[in-house]
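Shown here is one chain on its own, the form predicted on its own, set out as structure tokens.
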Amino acid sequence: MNTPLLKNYRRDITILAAALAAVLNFTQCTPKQSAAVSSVPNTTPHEDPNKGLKDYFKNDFKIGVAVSMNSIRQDSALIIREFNSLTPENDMKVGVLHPAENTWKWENADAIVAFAQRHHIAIRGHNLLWHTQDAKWMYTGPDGKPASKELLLQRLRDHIHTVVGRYKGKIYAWDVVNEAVQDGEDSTVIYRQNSPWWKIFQSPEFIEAAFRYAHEADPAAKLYYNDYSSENVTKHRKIYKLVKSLKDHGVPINGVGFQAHWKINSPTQDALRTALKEITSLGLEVQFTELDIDIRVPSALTPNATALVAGAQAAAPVDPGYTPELEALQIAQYKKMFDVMQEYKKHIKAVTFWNVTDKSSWLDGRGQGGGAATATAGRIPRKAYPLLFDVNGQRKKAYWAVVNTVDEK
């Protein structure tokens, strides 16, 4: 070969080589979906009835469940069989734990925990600080007036240390901050306007302290900042702003908590992609902390809907129930969000369903409808029929749809 053809050659080869290179890079670092994974969901049963959710995800991440004490009683065999995690569901946060400057509740609590560590179950804690179902009495002062910042620093210092401080060891993480950011399409207006703390504040210094005691308490635990329409555009930039403040700040946090309350209609595969591809990139973990699939939907959507609701106004609210059209709706979209846990599997901690069975979801409570800070007018029909088990405690097809996509990774 002569110098002039070698050298092109040797440029060629080159040049093909760095571009193999950087195709083999952003293969390995960016998540994608196989081209083997189908778009129908597979709700074929497993033969071994012994083997739960914890089995299935064991190489993927942890599988929870949030619990109270009432649901132990009832749901203990179907916890024990399925889950490798816990969440209190009400139990740890601030007003249930801690009604009184100097009163503690800490009897539902502390067999929560009983329960899990007798069967090796793990524990999130939720929540050291809320907006809602929050401490009136922190807010107030001495003199009636409202609390000092250095004041309400204190007791939230001591408040943290105080509960973090008994479960130390025990519990592996904990919602530290729930969801402080603002909601609306306004993205100069981060923080959320009408928390108490935001008002004494007027700064997310409080945030930025909460994170630091209860890194101080126990330094193993991971701190979580968890919200909910994690997923809308404009929120997930809200979230990422806030936690990449907290990282610059170096104020000590590993991951964000997506509560994913989730509908049959919402939100797409790529929202979620994006919301994900965005939080990691910080570096964090994620965990998925609240999971149900509301099959209620805007009346909009919904058939003879105006009938429906004008009915349910004018005597007992409509239910249709779980019908075999919004099982299917169901199925495909909880098909289509493990899908894109898979794709995150390495970045993804553990997946926390909210409630155990759809015997009794707190989305039930909530009127014609509605998840966590949405309007509830308009929706049908009354019961959510949200998780992977059904009114009777048995495996829902969802169950199955969730359990395939195991195989199909």
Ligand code: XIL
Contents of the next structure:
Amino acid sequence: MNTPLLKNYRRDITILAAALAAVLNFTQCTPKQSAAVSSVPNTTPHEDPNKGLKDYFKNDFKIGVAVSMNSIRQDSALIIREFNSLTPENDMKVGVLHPAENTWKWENADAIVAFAQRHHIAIRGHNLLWHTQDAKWMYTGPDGKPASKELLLQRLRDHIHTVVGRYKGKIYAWDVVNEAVQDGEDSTVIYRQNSPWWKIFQSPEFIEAAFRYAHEADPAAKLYYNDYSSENVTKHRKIYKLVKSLKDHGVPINGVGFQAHWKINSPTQDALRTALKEITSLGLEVQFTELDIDIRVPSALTPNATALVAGAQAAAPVDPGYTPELEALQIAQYKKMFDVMQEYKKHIKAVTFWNVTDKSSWLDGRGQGGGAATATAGRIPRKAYPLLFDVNGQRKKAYWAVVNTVDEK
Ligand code: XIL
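Output block for the form predicted in complex with the ligand, input the form predicted on its own:
What follows is the entire complex, opening with the chain shown before.
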């Protein structure tokens, strides 16, 4: 479809891509030869097919990936070759693992842990408290009324002790609390108001309790607060306040997880630097816990979104696919972000990608602005191509751009 908006967008992107070409000439998107190798003629090629991200980054931080049993079945060789940290994508979430008071679904979680152990891959746990994929039964008391704070704390403690205890010594880091900060520009509202936890507590007491219970259950595990849009300045200030207050209260927290669901046009390097500087100034470590870089750009690529919102009959949305222009922007953004990570590598313990290859990303089912993709509300199903391996599991150019950020000194 050639709407004026899309034409403009294509023109803009062509200009941008031309500008980028200059930058990218300096970004080698193929394996880098070490000085030693290139000075010796006729040596074997620099690309070692058995080497993975984990090897390139071995002096910097762990490189992880979120998995399901399906992705392990499909991509086990790639996972074993490339990664040294695994996060269960869904199988340790509270509602998935513990759907009713006396029902536990350990099968997938146990199988993922066993797979990781068999292949000497570290495991991070995700998560122990969230307002989504949660255990709804916890919020209601035996009398059918909202559970009291005491009952909810008791259930939280039982849950955390059971899960963290079961994997004690096997899981090196836990996302203890996920996404408890409120979005939006009002900097006075720090805590997520629509969380069932907040509704019952009206205070961050449940957040502190979750960390204390996790620490009781496995004193050696690193405990993280995990959230998205952590580089947005307003959101970042709130996350900072939350974790600072935990530190001030002597709550056992070791680090902050930046989910890093990024776009090809955001965040900027400076936004990421500012956020990292402030969090690390509290003596906390950092992990990038759910990294992907979506190639979908809002509005400009959804010319008929307005019509869809209005419920009008509109032509099918255009899916531009993984065009060279979008690929160039994605490569540049990956490079920018990993360059900043190199600056802060002393504080960064792991960088985890959210899903394995572009064949299947959780973003594919989602539209702009989040939520399930449907033909309404401007949420147009479109592939996101957000990872370092293409739909066939092959390394993308972005892979080499990332590898080439490694400081070999
Ligand atoms: C996502 C999973 O990838 C999807 O399979 C699931 O349907 C919804 O949750 N932030 C988080 C992750 O902390 O747990 C989410 O994972 C993505 C956003």
